[in-house]
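Heads up, the chain below is alone and in the form predicted on its own; it's given as structure tokens.
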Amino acid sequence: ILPDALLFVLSVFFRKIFILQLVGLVLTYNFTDCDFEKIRKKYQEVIYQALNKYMNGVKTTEFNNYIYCEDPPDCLAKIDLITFYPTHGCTTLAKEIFAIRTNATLTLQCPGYSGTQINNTQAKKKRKKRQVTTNKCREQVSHLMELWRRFSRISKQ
């Protein structure tokens, strides 16, 4: 039988480890070491078309919630957040083609970026089942398009 003091110390120790693990999940990649020029080119070559296709003719001006980013790392952090972390009313963006392409681009051009695990086959099956795109998701994608446009402008400088 372990003495009560040892049990107390162990419980505090494991509680601290658990909290540190939770904090690690919340911390995000800072995107400062990315190759912004290569990311900008990939956006123009493949991501832009996929975002437009997702919007299916809906103008981004229909959504008037403006989103701003200060510099290329800030833009990429916000793009990462909106693309890969579900929000209420829109939980499926990470499975879309533009998200898969964004994930591949960031993984290749940002040293140490671990990316998001996306099962491509699963994404295609779910996309076929779900033909209706919610307005909330289109609003999120309009934010992504604004962030990508801003990123493209300021990463050229």
The other form holds:
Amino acid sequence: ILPDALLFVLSVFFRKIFILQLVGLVLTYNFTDCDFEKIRKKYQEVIYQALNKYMNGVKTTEFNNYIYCEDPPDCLAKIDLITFYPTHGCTTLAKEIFAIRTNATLTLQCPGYSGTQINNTQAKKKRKKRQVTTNKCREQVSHLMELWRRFSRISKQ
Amino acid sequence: MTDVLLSFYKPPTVFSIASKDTLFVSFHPEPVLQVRIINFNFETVQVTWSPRRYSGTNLTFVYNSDEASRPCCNYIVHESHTAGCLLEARKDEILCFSLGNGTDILFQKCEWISAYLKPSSPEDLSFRWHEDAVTVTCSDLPYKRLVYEIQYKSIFDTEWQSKEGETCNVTMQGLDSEKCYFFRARVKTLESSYGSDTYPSDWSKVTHQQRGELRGEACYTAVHGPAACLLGRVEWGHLKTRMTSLPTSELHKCLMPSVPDPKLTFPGLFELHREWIKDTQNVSHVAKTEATEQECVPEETLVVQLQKAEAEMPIVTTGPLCPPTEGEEASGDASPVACQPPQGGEVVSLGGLHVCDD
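Okay, that's the form predicted on its own, but what's the structure of the form predicted together with the partner chain?
After this comes the whole thing, all chains and molecules, with the earlier chain placed first.
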């Protein structure tokens, strides 16, 4: 039986490995050539409010925030991954307002970014029958918000 | 500030987190730990806890550093038990830590330390005046997305005025450079970049400025009124404390500002009244009068003694309207109202000022 402290360290370590593997499998676009300053401004002007509205008063500090990004391209890569690729327990983030705005911003400011093709008609219908926000989805959005904050802190002025 | 209330479920590797407002999942609703984190300027991180169920227990703190698990090296102790840990913050990073009681882990969490940032207070404010505007500058902190707040007020204002900027370079307009102003500064974080659980920095030291110069204590001795120097930076409730804490010479200067030479204020006045001045030349010695009046408890009325035009600056003294003489005291004939001038002089009243002319 492993001691609890070791179990804790291993759980953190394995989480990071898992995330990195996902990124390695799915990532095809290099975000190095994006206009980070314009993306940061768009985040502060429109994306941040949409994320906040989604969380509906729930703070990110209520979740375990363990997803780190080193530099602006790394942050955008992980934002893209979590926003547009469904995970177990949360499959509908791509249709949310913050995701639509993220898609538009990255398409505009990252040369060659193909973006996610979201059917706007379906998206509107879905919004009328919006599913109850699950705790798992809030946790995902919490990670997103922390990544966006990190991105905004380190992108050049 | 965020106090995270926790509940836990055994086995300890499975846990849930409940906020003060919203309960997501709880297996044991009774909160057992309250944890608070403060990141001091990305230099030191302080994690404190207040165990309720485990009061009297020494909890152990373990955190990750360079992918390795380390115990706390610098515990904060309260009533002989561990109550917190001080860590060195190396950069903008995620801190994962756990709190345990012997073999059981009671609490585990991973957080960006930026979420609990408290910036350091601004230092060495610089001022650049240009007509009715002043620009306040200081050194920017080495991290971004901050709000620098400058507050200012004159000695006659009760409320602070506020102006903010993204860098420590803030210009305030509509000020009167002749007036004495107080300035202070602090740093806050942008919520979109740090979240809502950060702390504002402490206020900087209050700086006094007048005519583009640092004034210090001299800011209080405004000619607008003797009480202004006492009211300048203290609240009414501290007025008495302020009065008793000032040295006697300062209090004297505070209540009795210097009076400008009337000759300079009213050109030609003395020339026109030359005869009147001649009549008043034979006066009793000033020093004797001063010595008498200084024994009195100061009251609000000022007794101004005019000297000859070509003599010294007017001397201002305070005293009762006139203290009763020994004879008057004995006979009970002391008149606290009427100004009984010294011998050989007469009294002139000027708008509330009783001028005892010796």
